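Only one chain is shown below, in structure tokens, and it's the form predicted alone.
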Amino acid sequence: MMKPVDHFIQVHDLVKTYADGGRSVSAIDQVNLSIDDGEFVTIMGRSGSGKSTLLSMLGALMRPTSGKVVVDSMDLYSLGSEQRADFRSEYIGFIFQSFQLIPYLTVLENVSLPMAVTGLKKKKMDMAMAVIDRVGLADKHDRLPDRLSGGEQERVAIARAIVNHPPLILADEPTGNLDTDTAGRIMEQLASLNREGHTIVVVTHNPEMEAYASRNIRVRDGRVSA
């Protein structure tokens, strides 16, 4: 995989509208922004401001009503659905507030999911165990998610996001359900990944999280300001 170029992410005139009772509501309204290779960016805003909608479109999960999202010179929404799925697999690690761990799979099995294997081969298991060890859960690799604390589940979600070494990590409120100390440790782990070269984009409503980023973007009523 080629190293991403500067202005890794470019958003042009992005619009996302929904029908609401016969009227059109803009969740994202004429957004233009760029994010460079290796940046750590937070997207701040109140609930309903459009920040999670914006993140979903950056991650090729939600088609915009109009406008473009270009990542590493690829116009995401000119790609077919299978091409976008390949893009997500190669380029992006997702971290969600709800963790989205499979409850009947162990930590090791959850972390291994992005590698898309049927029956874990030793090399894949070793790769998964390496990132599990990195987030401090090697001794709990065989546990199910309901036997982990909220902070531990978030660390599993981080391990799963980075197991394929994606250049871009998108996190939607990764500390929203955590206490202050645990949230700080999670953000420190994301900052460490950023220092290694990963581009990090974090959606949050917590202004304390801004201190970890190199740049903060604010969303209000579907519009952004850097």
Second form
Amino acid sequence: MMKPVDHFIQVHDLVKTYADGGRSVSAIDQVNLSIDDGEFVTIMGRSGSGKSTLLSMLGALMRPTSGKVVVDSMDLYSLGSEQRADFRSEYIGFIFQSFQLIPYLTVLENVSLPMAVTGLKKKKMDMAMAVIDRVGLADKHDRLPDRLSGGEQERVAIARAIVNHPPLILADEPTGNLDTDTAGRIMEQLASLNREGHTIVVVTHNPEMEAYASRNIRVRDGRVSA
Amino acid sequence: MKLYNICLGNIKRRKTRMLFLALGLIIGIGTVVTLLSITESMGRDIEERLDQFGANIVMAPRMENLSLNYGGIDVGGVNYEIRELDQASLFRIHTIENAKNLGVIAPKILGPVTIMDKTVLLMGVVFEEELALKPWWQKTGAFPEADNELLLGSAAASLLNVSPGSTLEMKGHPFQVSGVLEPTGGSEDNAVIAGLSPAQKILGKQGKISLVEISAFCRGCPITELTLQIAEKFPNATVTAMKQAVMSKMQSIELFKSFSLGVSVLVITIGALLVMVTMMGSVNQRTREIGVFRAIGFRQGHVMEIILLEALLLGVFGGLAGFVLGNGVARIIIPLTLEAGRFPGIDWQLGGICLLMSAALSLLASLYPAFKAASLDPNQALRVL
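Same protein, the form predicted in complex with its partner chain this time rather than the form predicted alone?
Expanding to the full complex; the earlier chain stays at the top.
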């Protein structure tokens, strides 16, 4: 008998329904999928197709109506709220749409934010500076986000996502607000992170992203179609 | 990076916003400090007036049946022939617990003396103390400076038909009248006033004291407490407080204090509510930010820590700024509103209390907003994924 393959991420019969007025609306409907360690996956679909909802559930941010999300053999939604926070801190780097930088913190402070709650005691600033250097913003580390261009803000968001060296990076429309050239550079950076071993899941509208991904998942009306 | 760096970053780079957040506390604490300063100033003013008003405690030997009336105020019993206090024991007054609240201590010897075939009251006093106790005394001539000089009450001077410069003889001792008092309406109008030592000698009561008038005022303790403390030291004396005058003044201060306290509680409550409302507003505005914190792995406790730490810093700042503001307003307002009112000075102890109270209120008012922030669903808060 063959031993079942252990995927890094396993999604079983995932369902998410919302109450809309008196009726129930399915955002995610019986989704099953798996993602292996080191994959670069894009999730594509129209607006309202449920792709962002799926990403939220993969990131331990949204409890499904039914089904399971298992990451590294951990059933995320059997964990308590605080344990899920610890999981996010240890396993996930988020790159949010619209960057979501903290406006009153400098680049260096924004990037080191995830380290504020880790057990790491020493060299936090050195590590953060190394990551900032990597995304090419060393000379702007003491600037506030509103003094940066859109592309620079996105790079800060990437630096913040990888500063704790999480195995999984989840990105929601990372190039949605950027011009084509800047978007290309951002995708290059994500591909580079993937080559270093990070598993990357990107929700996007941008068909050019497919070229960087090892696999593409399409979501339509809450169902995975490929 | 520590959690407090987030708070400091927020406070440092959003100063105006933080100022508005702290405004409720600043106004609340400022009002309390101003009101307390006004009450303090009023208390001191009344204290000074009472000091000028004369004695408020009288100590006389414990007597029965006979009453001694002095200055129109009943001060207990006296019997000229039977008992006096021992002058040497007077130092014990200074050994009471609240000795620092004692002002002027004026011992007296009283007794009848015959001058020009007329019997008058001879009162021996320590002029330095007596004049400090009775600043309203007006005289013709001068106050006595030597042992052989006398001061006469207006009625006594008329009776004996003497004026400043005249010489009188008491029991064979010559005395010069240095001054005559203007009518006061008090017992001294009828008295011949000499130095304590010569009067004791004339009356044959060396080392004896008929009564002691004491000017004392104690804002920190009731006047009756002082009289009890003195009475403890002099078991053979009757110590009486002229309570009516003091108590009515004290009652006014207490009334104003209660009013101030009531207003302070009201203002502080409103301030705390204001902090709570502004904190809630701040939390609502920071919903996305809190969502980011939660998404990148901050626990609920971490979010609460950030909000409460900010509240604590705001509270300390609000307390300090309110204390400075309150003192500033009091300094300006007291001379304008109180006749002869003076700013009582900065009370550092009150400053400490304000700081603690402000920090505690800010924390208390922020508890619910912090709990609400920590309980936010990270996905709902972000509304981006």
